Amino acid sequence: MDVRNLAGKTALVTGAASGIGQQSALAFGRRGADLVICDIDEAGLAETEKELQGLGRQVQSRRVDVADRDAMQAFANDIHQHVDSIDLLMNNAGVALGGRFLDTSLEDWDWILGINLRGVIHGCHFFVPKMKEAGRGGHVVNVSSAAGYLPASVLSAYGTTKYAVLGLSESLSIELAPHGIGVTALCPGIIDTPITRSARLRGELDSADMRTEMVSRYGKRGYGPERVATNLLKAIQKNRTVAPISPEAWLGYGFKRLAPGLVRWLAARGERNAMESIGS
């Protein structure tokens, strides 16, 4: 999909009211595209809403949970009794869970599967359709992770939801194809969003300095959503099915391919080193 200039496009973003959502929201609107967003943080998606409007888009906003089903349905048919269809479709809404897979609840399971793998699925359930139908192509970007390709005990519910968007994707991507339709795996590394300070913690992690530490790090890293949001639009328009973004993201990507083996004793390696520092 050419990207360079999308006047005349409507891009659907979830997820939208901060961080990567937000940004690739206002990179799509800075391009000419009017926006479809939603989320359940209704102030921070008013706030995107208005920077959206700042740029001269029309802007359909919602209040949505891209986990229940029965709201999706609604939101996509209330939808297209604007537009025929999503021209550009990002399924960006996900959550974080630190933890171990012993020390997970299965109520954890339900949440974190609800919203980073069912959310996507929704997503793609409720509008591609009507893309396919319109016959005009576009693209559909579903947000995964580096952990999506990196193993880590310690992210093992949030690995497994972002592995899962990562291997859907790549199905989607040759199923859209004959129909000009793209599909991009987002996949960032270390990024300094709000996710830091709202993901949930879980048995050994569940503490103030895992916490204070963890937004730290991320923090002093220096990659924000805005710079998540520049890549992306080159990714779209290279049509690239799984997309690093970040240094780390890239570096992980290509040991993953290479050496497995080493990626699984890094991982690990680590793991122990951050830990020990968090003890001591």
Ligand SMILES: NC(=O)c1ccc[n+]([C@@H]2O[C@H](COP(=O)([O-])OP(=O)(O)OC[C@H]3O[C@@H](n4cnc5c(N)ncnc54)[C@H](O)[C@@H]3O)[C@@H](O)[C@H]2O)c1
Given for the second form:
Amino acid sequence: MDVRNLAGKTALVTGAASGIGQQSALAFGRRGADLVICDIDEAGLAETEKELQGLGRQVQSRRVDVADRDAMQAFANDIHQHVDSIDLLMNNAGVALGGRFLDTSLEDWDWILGINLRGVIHGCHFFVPKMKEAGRGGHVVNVSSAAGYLPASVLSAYGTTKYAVLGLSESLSIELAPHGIGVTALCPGIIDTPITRSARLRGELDSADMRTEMVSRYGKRGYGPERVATNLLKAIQKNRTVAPISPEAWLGYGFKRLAPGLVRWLAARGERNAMESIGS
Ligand SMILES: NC(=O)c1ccc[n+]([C@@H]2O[C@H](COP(=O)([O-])OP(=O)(O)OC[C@H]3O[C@@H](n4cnc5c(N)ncnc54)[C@H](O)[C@@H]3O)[C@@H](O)[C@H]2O)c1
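In place of the form predicted on its own, the structure of the form predicted in complex with this ligand is requested.
After this comes the whole thing, all chains and molecules, with the earlier chain placed first.
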């Protein structure tokens, strides 16, 4: 999809109240797109809406839980009353969970699978058919992660959702290519957003010190969501199916392709160090 000028196009971003979703919505707006945005955080959503209106864009803003199938169906019905189809669909809403498999409850699994995986499936299920029907082509961005191709014992459930989103996106890109619809799995890297404060932490990770350390590590890394949005535009322009964004995401992607055994060895070494440092 040519994203150099999005005037006359409609972009939809889920989880647009904060972080990568908010900055991507603004980046699409700056290129001329009108926006449909949703989130469960109404205050953040109102901020994004105001900024987009300041750019002179039309905005449809709705409180929608992406994990709720009926709510997503109603959202799609509602939006398709206003536009025949979305041109650029970004399934971004997501949550994080730090914890090993043996520390992850089934309730946690339901929660993270519902938002990170079913939320993406719902977005594709309810919006892609009209994109195909409209016959104008377009683009779908599904937000995965570097944890969608790199193993980490402490990201067992989160990584599962992100590997799945990557897999879905690769298959969907083949299915939708004949209709001129590109698909990108966005794999950002370590990005400084409020997700570090809202992430659920489990097992020995569940401590105030660990939270502080994580927030500080992401802050020090200093790679903000606005840089992700800028690089996402380039990835869409190039129709990349898998789009690592930050340097560490690219590095991990390269190693995973060229030396998967090394990636596994490094992940296991990281695990041993972590276990030693917590005295297990
Ligand atoms: N920050 C990172 O380092 C990083 C790295 C890789 C991938 N990601 C992914 O990027 C995406 C955006 O994360 P972010 O870092 O910008 O975090 P964020 O917390 O700033 O933004 C996530 C947004 O999703 C919304 N959301 C959560 N549950 C929702 C639901 N059920 N329905 C609708 N909206 C919901 C939140 O309210 C929030 O506004 C997520 O999918 C995340 O997994 C983030």
